[in-house]
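Shown next as structure tokens: one chain only, the form predicted alone.
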Amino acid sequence: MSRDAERLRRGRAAWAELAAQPFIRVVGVSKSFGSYAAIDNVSLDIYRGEFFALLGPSGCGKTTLLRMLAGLEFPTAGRIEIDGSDMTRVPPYERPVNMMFQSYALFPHMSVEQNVAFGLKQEGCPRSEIARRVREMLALVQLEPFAKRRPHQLSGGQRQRVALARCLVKRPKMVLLDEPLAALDKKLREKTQFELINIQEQVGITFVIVTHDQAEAMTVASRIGVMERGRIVQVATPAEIYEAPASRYVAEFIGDVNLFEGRLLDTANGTARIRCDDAACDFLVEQTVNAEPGATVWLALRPEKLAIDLASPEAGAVNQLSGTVLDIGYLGSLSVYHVQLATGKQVTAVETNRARLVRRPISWNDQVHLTASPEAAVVLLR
């Protein structure tokens, strides 16, 4: 394993230090299609050994900007640096990269074996060496059993390891991966998605995912890039993504949550209070807000950062909101209560499930009511 890959395993960041250097660096990138600008204006940094994810919705260009990584789209205007080298207008094949397409593109006709040695027998590489390093790649991904197979005979998660194992028998600096489980059902693609992270921390290698779905990235990456029509709107972890978003979109793209309209009352001694007449309450928020009193703000509360019960706050709690329920989601783990506020507003609440479900304590057209913490909302100012 890489120290880069040890420092993440570990918790200890490569971009968080002041010394690192990226290995990856997209300076200033622009694509356009004729009159359609598909990247505008990216700059992004990736180190070596993260497991990055790149993560919006269908035509937000994340898809543009990966296959310009590969060589596979040339950028309009900007710079493309890997490992130090402008690889801006080098083409794919002579990139320290390989990728994996959503499709997997396995040959058919070839056993798993034969596909993973493909592109070493394209390079002349000797028997030996192939042998020996599709053997390797086999047991990598626990597909040793099976390597005498045709991709018909495998199950949709293991084509998908050997389509994975095809581009790291190579020895990339960077493996890209395009949307590689959208084809798996639930279980199968929550259970391959650990096992993408123990190999790719097992090999050290510098991993790029797109992706749209948010629970994919938030498990996978070590950093997440959120992307809007063609601009990355923040780089950050998956928790300060989730509890720290950096806009309205963000904060909605990201999983669930509760948006309020407010007014900046005051902000001082890292606490800020905000008036948000469809909540029907004032908020307290542990958060210092770079703006004037009066300027509007929008405060964000995930659901299961709201508790719910049918008693009345104590005398003097914050964050007060009360209102009727509407409807109840049972997930098994989880309820979720769909609320509505005296307002008009509806807000949703999620409690976990602890106990077995005899009797539900709160039901349709229960008047409940909502408390959250000053350190559980996030002020937005956009």
Partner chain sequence: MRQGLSAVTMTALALGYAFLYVPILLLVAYSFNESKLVTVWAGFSLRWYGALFENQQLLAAAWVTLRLAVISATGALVLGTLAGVVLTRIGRFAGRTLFSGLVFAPLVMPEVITGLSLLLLFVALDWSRGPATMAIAHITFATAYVAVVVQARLATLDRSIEEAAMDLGARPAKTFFVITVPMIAPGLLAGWLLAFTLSLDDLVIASFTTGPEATTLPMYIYSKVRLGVTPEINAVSSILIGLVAIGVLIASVALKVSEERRQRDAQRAAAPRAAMVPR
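For comparison with the form predicted alone, kindly provide the form predicted together with its partner chain.
All you get below is the one chain by itself.
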């Protein structure tokens, strides 16, 4: 796996350069509401021009962290720096940061134009400049014909774009997006994700998005911070998060995964051997594992990295499992096979349906063989 190529996916990988200065620094930030700790000692660096996603299930504290970046909440402990200046206790109206709210929070008594102009008016911008910048911004989000309408006369997608225009027009140092696409339907959401990426690349502003939708985070973000109960558990590119999750929590939260508990037998020359009792198999994994032999480890295997076949693999093949097909899910583009191993453990394998399927070659109750190459699996210590 070529991680460096993946890192350069978006062409600017500031976080990969040691000399790069973080644009936004969150240092040891905690936030409690009464006795409940919503954010627990979080540190995070975000670089200029990034599209950073905070991903986690509801209640993990991602929105609280975003609101602290906006200045709508103040941390109980820790420090927040934006572009080199301490912003920990600076109120929202003095921060070079704008937020797009989940409800869009458009001003119902103002037209689209007035909504977008509001931020510039607060800056004391001259009228002619306000008019010009509002026009430019409405052109960017393709809302020029709707300038005079009130928010309640717009569709959900249009209102979402007004909200985006309203926070971009001030040219802030950072734009915060709180579940910006949650209210849109699936088709429109997917289209808007790419629009968001394009707009972000055009304006070159640092974006931080909060979402509970892993596909959305993977699509839009240059890096993702995965959160669990008030902590950040991994910060990495989408590919790294998926292919090299830091823990079982991350592996299970992002996509589907087969997890096997096992014991590390030995590790030599970058190859680890793991004995998994629930798979009745020794796995060979190309990975340097920082653990003593005998330690309990977990093996994560993505379903699409398991090859499924009716024929027995040739002798000497490594990482092979066999079992009976319990269930087949035909999803059109993919087929999902649920296979029960002799040990009783269920494993999921996914195959792309490259050819049109006339008759399924693999059927229910078939005896099948699953194989994974040594690069396919990941060993997790947590």
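Just so you know, these numbers come straight off a predicted model, no measurement behind them. Positions refer to the first chain, counted from 1. Here the rigid core means the biggest group of C-alpha atoms that line up within 1.5 Å when the two forms are laid on top of each other.
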Self-check item: Post core alignment: Gln122 C-alpha displaced by 2 Å or more between these two forms
Solution: yes
Quiz item: Once the two forms are fit on the core, has Val112 moved its CA by at least 2 Å between these two forms?
Solution: yes
